[in-house]
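We begin with a single chain expressed as structure tokens, specifically the form predicted on its own.
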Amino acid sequence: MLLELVGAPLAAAAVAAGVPSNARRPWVLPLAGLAHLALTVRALTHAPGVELGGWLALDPLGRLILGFISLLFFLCSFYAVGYLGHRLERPNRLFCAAFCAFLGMMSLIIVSHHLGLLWVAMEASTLTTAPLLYFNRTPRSLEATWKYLLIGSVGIALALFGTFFLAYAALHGGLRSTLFFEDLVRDATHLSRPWLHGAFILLFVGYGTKMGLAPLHTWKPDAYGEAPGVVGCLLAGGLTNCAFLAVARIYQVVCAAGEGPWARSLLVPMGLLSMATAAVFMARQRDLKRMLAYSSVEHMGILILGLGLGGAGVYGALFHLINNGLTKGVLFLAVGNIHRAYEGKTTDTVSGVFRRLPLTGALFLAGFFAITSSPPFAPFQSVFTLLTAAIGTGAYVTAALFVLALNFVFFGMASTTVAALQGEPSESARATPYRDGWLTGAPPLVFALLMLALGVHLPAELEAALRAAAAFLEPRP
């Protein structure tokens, strides 16, 4: 059952590569998304056991993220059909094949319960996303793709060293060398502490690079800025969440070894640093996509901060993972529409979005308020949970810095957002053929409705899944 979650998207990638028609090929994407969503529902309801001798398993953390990733891809796949319909002048065979393969690699990351397999899946996800970043085939997109690959390669190399360190921590502790997460958590108290500490730092830096945490975030503004909006959505709501899952799994091992307080002392300042860096670079940012890239840097910092707070903070971080993904779905797809209509993405050329694209403008405004943690949207709930967790543990300075960074981000994003939405569109923008349509308008609308619904009411099933995943991440030694 779990192997099907990986195999079905890869089979869809092969089908997409074989479809001869440039116009019909994109429809493979929603079919692949629907099939994966059906397989995900079956896996979540039937609780599959371990597969391939323990290499694949679906634990509470994996269940939570798998469900969200499958829904994210399903909605993005419909948008991709509409987007590619406006780009028929460009061949999309490689784009469609890589789009489906990317889902397969994200699924493999989620169900991998061997640290080596997780590393391979993370590297494969990097390779499958490179053609998506280079879809526009401009000098800037080529530069962004190379920067993404090079910086990602440094991060994945550090993660490989961390993997070796963790294996040696078991050997040095007198255990049989293993990279299965269940074995590492079970025998965590016997792991060599110096080697375990070194492994955690290397793995955190390595997979933190994939998340885009500051100061390892430098690939993000270029990659998000030059990629199609739907690709930015999958990166910000999909790949970064998978990288966070990898960090969370290493954190679980450290907590099982009784070294949770030591790990949290590193996570909290790194989370605050990422938020502060995003706040600085977001001020007077004129490029809408780069603004969203720095917003992603901020929210990856929020996730790491929540993990570092522990207890209720872990619950808040997992809730925020979902909320941030939904909100990025609204914003990146809306910016994709703006880019098509204005043939630009900076406030030098973009103005009067409310008049030029009424639906997209309304969604972008809602997404702005949501991503800056304004009520009644879901991110407000998760951010408030994190703030409460910080105050509850006596981390008053952390709570104050957290609120301060949120305020700076709000005002930084507000100036760019207002400049784009207000005013009159230029004559050249009015003359472009793009208009709001159901394929490019419905997916961000659904994302917006979901983030509003979760802000008003959290379903009992989702709350139970969040609590189970949070408890799973902090085992007692």
Contents of the next structure:
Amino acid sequence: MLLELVGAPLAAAAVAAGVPSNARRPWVLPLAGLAHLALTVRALTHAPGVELGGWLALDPLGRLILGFISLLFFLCSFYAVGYLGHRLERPNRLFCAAFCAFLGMMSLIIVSHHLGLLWVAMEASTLTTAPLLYFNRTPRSLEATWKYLLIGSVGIALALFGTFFLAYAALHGGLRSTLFFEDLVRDATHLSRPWLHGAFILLFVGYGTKMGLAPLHTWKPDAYGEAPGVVGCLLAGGLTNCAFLAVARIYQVVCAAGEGPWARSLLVPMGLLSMATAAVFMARQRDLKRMLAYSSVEHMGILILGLGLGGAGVYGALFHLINNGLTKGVLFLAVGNIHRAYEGKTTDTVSGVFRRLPLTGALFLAGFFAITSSPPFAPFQSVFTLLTAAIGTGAYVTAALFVLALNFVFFGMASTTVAALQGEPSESARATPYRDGWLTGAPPLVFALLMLALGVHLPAELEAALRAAAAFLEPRP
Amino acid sequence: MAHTVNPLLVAILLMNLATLGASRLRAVIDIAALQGIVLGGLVLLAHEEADLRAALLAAAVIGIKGFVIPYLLVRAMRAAAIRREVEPIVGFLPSLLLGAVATAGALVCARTLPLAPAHQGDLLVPASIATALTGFLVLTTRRKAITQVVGYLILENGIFLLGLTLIEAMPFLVEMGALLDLFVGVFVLGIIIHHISREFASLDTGRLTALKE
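Go ahead and give the structure of the form predicted in complex with the partner chain, now that the form predicted on its own is out.
Now the full complex is given, and it begins with the chain already shown.
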């Protein structure tokens, strides 16, 4: 049952590569999304056991992220049809195939319970996203892809180094050498401490690079800035969450070994550093997509901070993972529409979005309020949970810095957002053919409604899933 | 095992320093190739008794790291008709000093890591950390796309050295790690290098500066 989650998107990728018509090919994507969503629902309701002798399994944390990613991809796949319909001059065979294969690799990251396989899946996801970033074939997108691949590969290499460290920790601890997640957690107390510490640092930095945590975030503004909006959405809402899952896995092993406090003392400053870095670079940012990229750096920092706070913080971080993903869905898809309508994405060319694209403008504004944690949207709830968690554990300095960074980010984002939304659109922007349509308007609208709904009312099922995932991640003794 | 492995590891450490000191692009590629060949030899020595599987892995490592990648890099270098100097951001002497400091640091650092009885006395762990650090240095202090790929290869070589301590315990992981990463290093970065040379008529990543704050 879990193998299909990986196999179905890969099969869809093969089909997409085989469809001859440039105009019809993108419709493979929603079909792949629908199939994956159906398989996900089945996996979530039927609780599948371990597969392939323990290599694949679906734990509570995986359930949460798998459910979210499947929904994210499903909505993005419709948008992709609309987007590619506006870009028919460009061959999209490689794009469509890589788009589907990327979903398969994200699913593999989520269900793999062997840290070696997890690493392979992470590496493969880097490969499958490269053609998505390079879709526009411009020198700028080439530069972005080069940086993405080079920095991403270094991160992946460090993660492999860390994986070897972890394997050696098991070998030295006298365990049958293993990288199965269950074995590592069960026998964590026997792992050799110096090797385990080294492994955590290397894996955290390695997978943290994929998450886009400062200071190894430099690929992110370039990649998100040059990628089509829908790709940015999948990266910021999907891949980064998968990388967070990888960090959470190793954190869990370290916690099981009784080194939780040590790990948390590293996670909290790293989370704050990412937030501060984002706040600095977001000020006077004229490029809307780069602004969103820094926002992603900020929110990855929030997730890591939440993990580092422990207890209620872990619950808040997992809730925020969903909320941030939904909000990034609104923002990246809206900015993709703006990019099409204005043929530019900086405030030099973009102004008066409210007049030019009323729906997109309204969605972008809602997304802006949501991502800066204003009520009544869902991120407000999770950020508030994290703040209460910080104060509850007596981490007053952390709480103060957290609020300070949030405020600076609000300030930086507000000036750019207002500049883009208000005013009069230029003559050239009025002349472009793009209009908000069903395919490019409805997906961000659905994301926005979801993010509003979760802010007003948290369904009992989702809350139970969040509690189960948090309890799984940090078992209470 | 230590007495057979250690001389080769010392050779690898010296090659690290040689890469940092080399001023010709071709020399950097050749040293990295040689390091790959030595690594292949180490695969055979790391096994208690060399079997067919070990021989195949050694052959693959020597073939890919020693010949295929260097050949592709040299070809990219010729195709782009770039200048044959390394053009470092940090000078050769400071890089050599940094390399020496990294090697010494790795030796000190490795002392804090306890070793399994089978690996007492050999230099695999310090050599691994030192080589990985050298790879980092080359990656960050050299400007050209080709030298960055070489830096990445050296980083990979360092990781592979640590993998050798695990090759008896989990051969599959080590083989997979080594071969898959090579695939990325060469195949994808090679393709991108090709595009860069076509778009920018240069492999100087210093020209990739449109995107910055």
